[in-house]
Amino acid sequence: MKELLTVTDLSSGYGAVPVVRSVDFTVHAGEVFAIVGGNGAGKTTLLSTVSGLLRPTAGSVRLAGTDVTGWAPERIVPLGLVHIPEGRRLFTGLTVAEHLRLGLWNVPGGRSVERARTERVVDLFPVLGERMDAYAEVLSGGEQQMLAIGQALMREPRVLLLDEPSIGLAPVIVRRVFAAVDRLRAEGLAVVLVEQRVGQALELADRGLVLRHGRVAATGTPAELADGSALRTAYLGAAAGRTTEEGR
């Protein structure tokens, strides 16, 4: 599989406060890479640094072989990386159709490109086709998340950073969203998934890492992560990890 995203020794934070420290991982085409960890572990900061919303203090980010370290998001997005932040961040006064059109900002091709890419989004999320004239503020939480993903797909990214897509959604809607991510993976998209529902995230993922206090505590396949003490320690504390190891 082609390596699309390479993060090497990446560190970042806010002002003088370090949050992410020396993180390494790679993501390939057609792969879902899960990043899990407790609250405050640095997951959102890590994604924001990869996408250019935050400047790294050390390390590098390469996108399909191009060094994009420290680039602004508007330079990174045209190369094929799109970040969907936690909370979806939609414009309440814009319709579904307007959001999808906004996703094509600065993309050449005109109406034919818009039609083709809108059809792809509607094929993935049929409900959006029924709600093209609805404003984002009247959509359900699930529909808003589908719209956020749909807007990102209008750019036909190679790498999608997806931060906490299940927040506030009913389990049945979460399954639909995750099924869509699985389909995108099958189509060759690389997805970096930060998710609070650890079990479902690991079910979907091909590989992943556990982040604790801004550092990588473990990497591996979902089975390796679920079976190791690092995951339990990340969510339950050091005592849980020690107890698990002592019981073996």
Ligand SMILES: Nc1ncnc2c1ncn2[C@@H]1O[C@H](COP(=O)(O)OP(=O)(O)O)[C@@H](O)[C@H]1O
Given for the second form:
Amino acid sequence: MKELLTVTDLSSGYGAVPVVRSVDFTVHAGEVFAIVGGNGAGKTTLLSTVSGLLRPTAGSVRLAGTDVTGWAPERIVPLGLVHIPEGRRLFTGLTVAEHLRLGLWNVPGGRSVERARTERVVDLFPVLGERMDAYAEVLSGGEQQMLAIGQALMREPRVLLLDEPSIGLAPVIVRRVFAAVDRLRAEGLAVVLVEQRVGQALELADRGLVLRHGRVAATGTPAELADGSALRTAYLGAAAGRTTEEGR
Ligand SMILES: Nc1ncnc2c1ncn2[C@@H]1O[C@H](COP(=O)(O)OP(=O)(O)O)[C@@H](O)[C@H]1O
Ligand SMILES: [Mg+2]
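Hand over the structure of the form predicted in complex with the ligand; the form predicted alone is what we had up.
Everything in the complex follows now, all chains and molecules, and the chain you saw is the first one.
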């Protein structure tokens, strides 16, 4: 499998406050890589550093062989890495169709590219096809998350960073969103999935890491992560679900 994203010894923070410390991980084409950890562990900070929203204080980020360390997002996105932020960040007063078009910002190809890519998004999320003229703010939470993913897919990324897509969604909707992620993986995308819902994320993931106080507490396959104590410690028994129950 082709190595698409390589994060090496990455550190970052806010001002003088370090948050992410010496994080390493690699994601290949056709792989879902889960980053799990409790509230405040540094998951969002880590994703933002990878996507260029935050500058690293040390370490490097390579995207399909290109060193993009310290690059701004507008230089990284055209190389095929798109970050879907926590909380979806859609625009009030813009429709589904307008959000998808916005996803094509600065992409050459005009109407024919727009049509073809919209078709792919609607094939993945049929409900968006039925709601093209609806404003983002009237969509359900699940539809909003699908739109946020759909907007990112308009750029045909090779690497997708997804920050807590399951937040606020019913389990049945989470399954639908995760099924779409599964399909994207089958199409060869590399997906980095940040989640507090450890159980469902690890069911989907090929590999992952547990982040604790900004450091990698454990890394490996879902089975390896569930076996070790890192998950339990990272959540202090609060949100680790099954794993926590077994540990009691
Ligand atoms: N914009 C910011 N300015 C200063 N500190 C921040 C900012 N965003 C997050 N932090 C701090 O960084 C730490 C990690 O936060 P975050 O990356 O959001 O964690 P997570 O996504 O795992 O919940 C927390 O202690 C948080 O308070
Ligand atoms: Mg977060």
